[in-house]
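Read the single chain below, which is given as structure tokens and is the form predicted on its own.
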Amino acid sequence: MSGTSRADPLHLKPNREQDAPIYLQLYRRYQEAIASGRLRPGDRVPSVRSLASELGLARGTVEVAYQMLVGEGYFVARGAAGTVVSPRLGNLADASRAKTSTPPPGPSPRPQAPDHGAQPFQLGVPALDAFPRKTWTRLAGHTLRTLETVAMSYPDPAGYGPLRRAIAAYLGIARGIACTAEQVFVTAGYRGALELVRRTLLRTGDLGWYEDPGYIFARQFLERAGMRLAPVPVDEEGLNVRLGRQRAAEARFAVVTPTHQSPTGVALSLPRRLELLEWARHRRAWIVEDDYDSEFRYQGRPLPALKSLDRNERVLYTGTFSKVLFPGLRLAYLVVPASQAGKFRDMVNHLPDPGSALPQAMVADFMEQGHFTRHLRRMRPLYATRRGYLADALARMPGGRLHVQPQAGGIHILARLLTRQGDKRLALAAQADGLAVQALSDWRMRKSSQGGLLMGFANFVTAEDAAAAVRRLEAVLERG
């Protein structure tokens, strides 16, 4: 009977002796209850207060688990009417595919980053003033003094071993991805990861789904590499899988940013995630998941990765240190299915390696010693504040020219144009004035009447910094 809670609290009670955090155990218990049918679409679940009391947990612990379940689409919050299992889950194939894998216990990770001058509104550059330079410098000296002899020889083309192990441990804890170091490949930036996927699994001329709008630099790289891309629209639930099937049913791959879509900031809903995975299973297609800005979510905890739902080994997961540490590192990583690890290992022997072991060893130490996770914890509230600086300054702009798109995370703002001015022309004018604004239209494959401006905010240290940049942008719009 819909409307009642079927999950026995005894089955939900976490085990304090397990390595996984209590909130994550509770989150998984609910996933298992939904997958097994003990909780059905439309069933009401206990309130945070009552469940916390029944299980003897802190309300904040239950709240975190519920936020994750709501954020991923398992639960729907209905205010005074309570929280229910999403009715939409009943419209999809076996929900058991939605069970996340159990990440292996391991040490938590940590970040870092140096520096580089950033123009006002520049995208993709983290808060350079907030980077822990003293810690990084101290680690650099220690790494130079203690670097193993093996690291001074020819580098492993798959990446420095301790870094690959640190990445695997971090992803298991923070992103719900169960993988081994053998599945992790360190690359020279995100494009290095795309090149490794292309050379290992794809052929020139293969057709792939591409988010529209989508990450412009990945699109440019793939097109120049000879891939054919079919634009698939993005709406408030992310990539429209149904339209992708209609427009390019024979595609062999899809490139997606499911946790924080680039550039709109929306999250791919759980029904769409399951639909995408089912398409890849049926077509034997590959999904390249770019976990873009996933660490910087301001409402609740970061959403688990699409890879954590992958039961058929069709997802290739990519991440980068450029936005969490600093772009000058030029380090990214690719996690491949266990069944494909040997094939990728063979391919990296014939491609350029990720470079010197020294910066990789520094990042590994940074993660293993806990600086990475501490840095991320500091940056989330900092970015929420700096986003507020820019959003407030834009809201005070007279004339009603821009509407700031709501989004739960990331380090840039999408402001929709409410006038008939062309976003490309405005962006070019702003760039000529030293403002690194980008036009939403440049990130589209198909033309659209919905113009917008993309603006980074990570390096606005004060509200006045943001206000001064907005005044300069306002002058550009007035000249428009």
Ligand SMILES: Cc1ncc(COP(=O)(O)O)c(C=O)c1O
Second form
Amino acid sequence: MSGTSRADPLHLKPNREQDAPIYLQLYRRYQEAIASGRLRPGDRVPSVRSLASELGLARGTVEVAYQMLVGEGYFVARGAAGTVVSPRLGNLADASRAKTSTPPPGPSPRPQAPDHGAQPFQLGVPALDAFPRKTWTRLAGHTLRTLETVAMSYPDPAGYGPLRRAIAAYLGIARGIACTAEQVFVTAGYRGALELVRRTLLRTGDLGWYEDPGYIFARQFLERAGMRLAPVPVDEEGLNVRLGRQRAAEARFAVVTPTHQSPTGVALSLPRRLELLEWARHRRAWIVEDDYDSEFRYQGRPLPALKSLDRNERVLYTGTFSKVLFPGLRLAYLVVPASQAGKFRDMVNHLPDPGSALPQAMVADFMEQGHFTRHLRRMRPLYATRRGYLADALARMPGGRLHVQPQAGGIHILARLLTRQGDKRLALAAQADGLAVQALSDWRMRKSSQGGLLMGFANFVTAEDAAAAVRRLEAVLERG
Ligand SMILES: Cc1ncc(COP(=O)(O)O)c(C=O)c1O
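Moving from the form predicted on its own, what structure would you give for the form predicted together with the ligand?
Every component of the complex follows; first up is the chain already shown.
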């Protein structure tokens, strides 16, 4: 980054006599300054407030110009750290020079993907550009103004009460889970939920079933916490329960992603669900249901949670706000069987709590005021479109190197490798080129000859973004 020099606002003084509205003049001046090299990638620009006051303009006018510049990838807003010229605009000068002669607004070519803080193909990161920041900001003020004094004291280690109630209500409607707020525990991310289960119900060294392939980060977390994990193969019906019983009948727990298996995307079939629940009943084992991105499904209706079939109180259900809001929140939750709620309540009193009540209060308000449902309603078609961008770009790739598995939901795609190239080596080469694809083999516990590449699509804002990333991936595959 090239320092924190500020653009001289005097050079940007707008002329009220000109035909173009003031925001447009500001917008163009910045484009020109970037194209001519007067402003370089990484340079800090004045805040909206200070520029507005220096130029004697309404804040809204400057804000509109800045929003256009952020939206088109010229600027990156970095919260308290200020707004900077996108560090990714290394090669922009020429393209931008050509562009300054054609007046915006209207769809403008974006030479490079805007900086969303996510690399192309980044897994697990939702569409950060589409997060309703304005609503969130408004809510922050509201939440602070209305926060009861009791919420400013030491927070409940089980989570902020209104958020627990909002989660229980949401799960009843959206996931078919009948639970009370007392069964809901707010945690610091999914790992916080796993840790709470481990500390409350399991002992170090206990054996558990783990999907193979399966979510690598939770696997590493559990192994480091001293749990033993038995790989259980996943096929087109999800976790193969019969093989689990054969290979590790004595297991005390199973961790599963029944809605969209991570990473293959398949759903656990109903016969397998019943078989798994029956095994848990019989063995008095615990099932951890990781329902991390069930909200996003593109074919058919969302499947009910496994927990909704749990008649014998063996399922511990986990959900996260990382996909439906944003991962920086670090907020997830655990729903425990009613019979275990007392034990969990006792345990949370002796563990690090899930963090500040403030973000929890904001999420509670966000849910209660209907923004959450609206946001989800908006994100589903958006993800379907972005998924289409990536699937189409991959389908146009020549050479029959990849086969995209049809997946009904989620925010990533799994492409099987049809060549004999090693997926780990390819993923490493792609990562060295700034592409965040991951190798399926890295998510496996047992070796397999079937390689694949995992690719997130949530942050492909346009078809061209996806096509450009796929072209770069193609070059990596060609180099082999
Ligand atoms: C399979 C799976 N489970 C759970 C999570 C959620 O983890 P967290 O709440 O820590 O963000 C993720 C996030 O990527 C995931 O991919």
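The structure presented is a predicted model; accordingly, all values stated were derived computationally and were not measured. Numbering follows the first chain given and starts at 1. Heads up, when I say rigid core I mean the largest set of C-alphas that superpose within 1.5 Å between the two forms.
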query: Core-aligned C-alpha movement of G82 between the two forms, 2 Å or more; finding: yes
query: Did L453 shift 2 Å or more between the two forms, C-alpha, core superposed; finding: no
